[in-house]
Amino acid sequence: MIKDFLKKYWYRYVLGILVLVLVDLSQLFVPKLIGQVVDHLKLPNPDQKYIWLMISWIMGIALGMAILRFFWRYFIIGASRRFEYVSRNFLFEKLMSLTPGYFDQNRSGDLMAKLTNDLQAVRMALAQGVVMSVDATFMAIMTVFFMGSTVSWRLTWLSCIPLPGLAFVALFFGRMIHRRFREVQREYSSLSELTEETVSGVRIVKSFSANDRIHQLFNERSQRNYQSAMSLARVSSLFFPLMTFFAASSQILALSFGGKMVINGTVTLGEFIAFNSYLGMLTWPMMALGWVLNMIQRGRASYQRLMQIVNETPQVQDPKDPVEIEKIEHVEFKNLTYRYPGTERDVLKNVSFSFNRGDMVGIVGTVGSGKSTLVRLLAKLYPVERGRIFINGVDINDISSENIRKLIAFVPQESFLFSDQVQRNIAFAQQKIDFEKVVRYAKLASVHDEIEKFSDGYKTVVGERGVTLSGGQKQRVTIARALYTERDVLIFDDCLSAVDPETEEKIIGALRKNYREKTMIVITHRLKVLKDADMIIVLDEGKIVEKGDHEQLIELDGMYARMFRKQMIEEELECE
């Protein structure tokens, strides 16, 4: 991801760099400027005017790196911001392209602080991390450069001994700071992941009264990343003034050995005063490094974390050469048995079944026998094994997700509505509203009328998640939602649970009426709607059991027939 960046944008750091240099370079001018004044001054007759063109000298060169730092900060921080909005852009699309399975085996508070907390440590590692490098090495190297050649080689190597004690302290507490910091990164995910689940589900945390259960783990993940922050701060905090303690030692020697020349006459007060505003410039780099050394271990330590999402494969492989089918005419199951990636419990086993365009498939069973696996795997949202599923004849291995998918409508258990306005979620990822498809599709899946009803319509906003809506609202409004798309396949996996059986079954049969040339698949506990079904399949621990029509399945008078039987009694008892 970084090599990409810089390839494409190498050019911007060349340039900041190169002007960051050059302001280096006009900073180690002025203290050899100001001792020649100070020695100037010490003449029985100074001119006035020499003073003056050095003050000068000075000041323009004070002017000059302002507007040289403008510059280099405007290359190399804006660089690092490009990189930032790459970045996120890049994550989130590959975020997008993975499938179901590993946002199941990932939290999203993880993800969250990913693409936040972690992405910003890399971004400071490529502006603030590449500007304490360049300029702390150029400075040093150069300092002691003007050090020795203007004043006293001797001099500059003897303030300069302690120096190698703050190159081990930056390189033994750089391991230690990288360590730690990737340990309160951890921390801080699973912190985040806790505060977004309770946050998304309050409202099920208030009815339980669960608020003090919650706040107890809530406090438990936040001292946990309290006691690695602060772990992190104890090495920090014991990391700089060490580095502190070895600049002062460079002072003392200086001030020790420095003054004795002084007294000899073996260098002049402004040499001196020179060489001591050169010292003040070498102790930044030295400890620039420790900074610098901070920084890059905690970009590299987010880095890794980023680089996790980058190296994710989609369990789902597309083909390198598609089969492009423009209508889904016929499906078929044949002989699969199917496990979820990294589990070892068959969830559907050896399942074979076939229907055509128009056909209204039933699929319904006991909780957990692989009814949604099914419709999961036709609307490839997660790997199947090949010559299992067959679209048009075409395995679905050699047919590309964006294909199959732009052929199915998928209305899911788990009613997802965003926080927008009633006509975006029915028009949902398109373009243009046409508001007269918006009002058509849902008055087919009778919710039109209770959305007339809300104070601002159709342009009402719901709440996140849909949460100012009713369950049924909100399953009736995805449901307008895929109508909306006008796909080969309908397919409701159990999505209107939440309304009367009544409604649901009205619901049903609209659909059914007026899309007979389009294929639909409805997942439901409710048997009574699947009356006018082309073919029902029963399904119990992920096998078949049964397959027909209502009658057929009746009058084999098998699983089937005493589901049906049951609810209609318990009908019959509501009604009394």
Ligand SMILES: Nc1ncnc2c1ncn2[C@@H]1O[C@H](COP(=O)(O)OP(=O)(O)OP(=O)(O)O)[C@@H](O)[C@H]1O
Given for the second form:
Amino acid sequence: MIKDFLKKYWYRYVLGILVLVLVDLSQLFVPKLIGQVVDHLKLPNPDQKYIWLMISWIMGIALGMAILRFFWRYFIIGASRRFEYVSRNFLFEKLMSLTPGYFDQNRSGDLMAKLTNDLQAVRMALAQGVVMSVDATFMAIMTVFFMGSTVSWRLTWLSCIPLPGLAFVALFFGRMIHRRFREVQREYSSLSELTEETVSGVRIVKSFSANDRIHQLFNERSQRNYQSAMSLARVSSLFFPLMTFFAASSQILALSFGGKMVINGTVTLGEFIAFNSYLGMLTWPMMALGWVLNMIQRGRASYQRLMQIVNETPQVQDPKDPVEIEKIEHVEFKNLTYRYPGTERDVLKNVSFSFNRGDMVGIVGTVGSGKSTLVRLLAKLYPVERGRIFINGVDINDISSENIRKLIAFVPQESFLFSDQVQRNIAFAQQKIDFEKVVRYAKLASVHDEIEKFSDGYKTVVGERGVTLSGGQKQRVTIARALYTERDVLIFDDCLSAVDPETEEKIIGALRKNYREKTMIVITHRLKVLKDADMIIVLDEGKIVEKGDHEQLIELDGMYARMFRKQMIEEELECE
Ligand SMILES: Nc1ncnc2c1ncn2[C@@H]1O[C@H](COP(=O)(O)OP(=O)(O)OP(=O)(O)O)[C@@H](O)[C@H]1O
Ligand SMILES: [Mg+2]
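Rather than the form predicted alone that you just supplied, could I have the structure of the form predicted in complex with the named molecule?
All chains and molecules follow, beginning with the one already shown.
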């Protein structure tokens, strides 16, 4: 990532560094000029004109430096911002190319931190890091050189003795301050996380009468936040006095030895004043050396973390020469045994079944029996070994994910809406909203009437700052979103669980009636919904235990029949 970037933008760095060196050089002449003014003032009859000339020079240099400073900042800081921009987009795109398995294993908070903190650390190293290391090294060498050559080498060495102390303080304290600062940030985010969760989960907190417990938790975290802030304050309050101590010691050395030299007449007063300004100018590069080492170290560590994302390969690999599928005519699962990447347990065992275009397939079973896993594999969200799933007789591994997702509309078990208008949620990922289509599918998903009643109808914003939809409303909006894509295969993963049974039956029934030619895979806990299904698969602990249509399964009088009878009785009880 960095290599490509530097290859493209090296000239900006070269230009920036050149300008930076120019600024440093001009800066170095100022004390010399001031020294000359002082010595001139000591002459019996100083020439006013000469002094004005010198002042104009100093002003001219200052102006030139101001302009040049703009340019090196523009070149170097600008380049690093460019790096941040390009890499952030690149990383985001990379993340989007990864499959859900990656996100099972990496918490979103960590990913957020990588895209913000780590990227920032790399940017800092590329901007301030580069600038400071060039600036500090060059300035330190040149200043010492000017001091030694124009005043006295002996005085220079003597006065510089305490200066490495500055670099060490900057290095070690810098590291400590940074560590504690991170700690403060961590504590702070854990505190705000708790606050946010408690506020958004306030109904649960109240209904469980958990006020005291939450309050205690809050207090604990709040206290940790305070303590970490204090420990940071302690270190940073020590930092500046220490810096001043080293800087002042070198001034004292300069005064005591240099003063003697002025009295002896070895150096002039003007030279001595110039010397002192140079010494003051050395403080910064010394400190900078310490900071910069930290910065570059941090930048490297962050860069390595970012490269982990870059080097991540999607768990689902796309084939080199994909077979293009126009329509899904036939799907076959063949002895499919499956475990999730990085786990040790088979969640599907020897599953075999097949269906054709236009079929309605029901999948039922106890919780955790592998229903969702089965359809996730068909949607190619997780990798599956060869020879297990075939579409039109082609191994699913030979078909690109893109191709499959163009054919399948998948409504997952957890409904998720973006904080956006209802109509945009339904016409998700489309440039233009076809409003008629939106309404048509909202009607089909039996949610139109309710949307109409919202204050802004289809323009109502849902989510965090908008209207809170009920669980059932959310589910039906996500169904409308899937229908809007007008794919040939619809997969509903238990996505009507929060809707009352009659409405669920009505929605599935209407879909079935309207779309005879579409293939539907319906996972549900309400068996009545599946009475018209062409085939029902009953899963238990990853195995298919029964297979057939409603009548056949009732006749079989097994698990399905038992579950069905139980639901019938419950329904009757509810009616009474
Ligand atoms: N991303 C995942 N990584 C690892 N294991 C998983 C993952 N998702 C599900 N599992 C495990 O796989 C098994 C089957 O899960 P699955 O979600 O397919 O069940 P399900 O039949 O859909 O259940 P439910 O009716 O509760 O939705 C479970 O034991 C679950 O713990
Ligand atoms: Mg499930």
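Numbering follows the first chain given and starts at 1. Fair warning: this is a prediction, and the values are worked out from it, not measured in the lab. Take the two forms, superpose them, and find the largest set of C-alpha atoms that agree within 1.5 Å; that set is the rigid core.
With the core held fixed between the two forms, Asn514 has its Cα displaced by under 2 Å. Leu20 is among the residues whose C-alpha shifts by 2 Å or more between the two forms once the rigid core is aligned.
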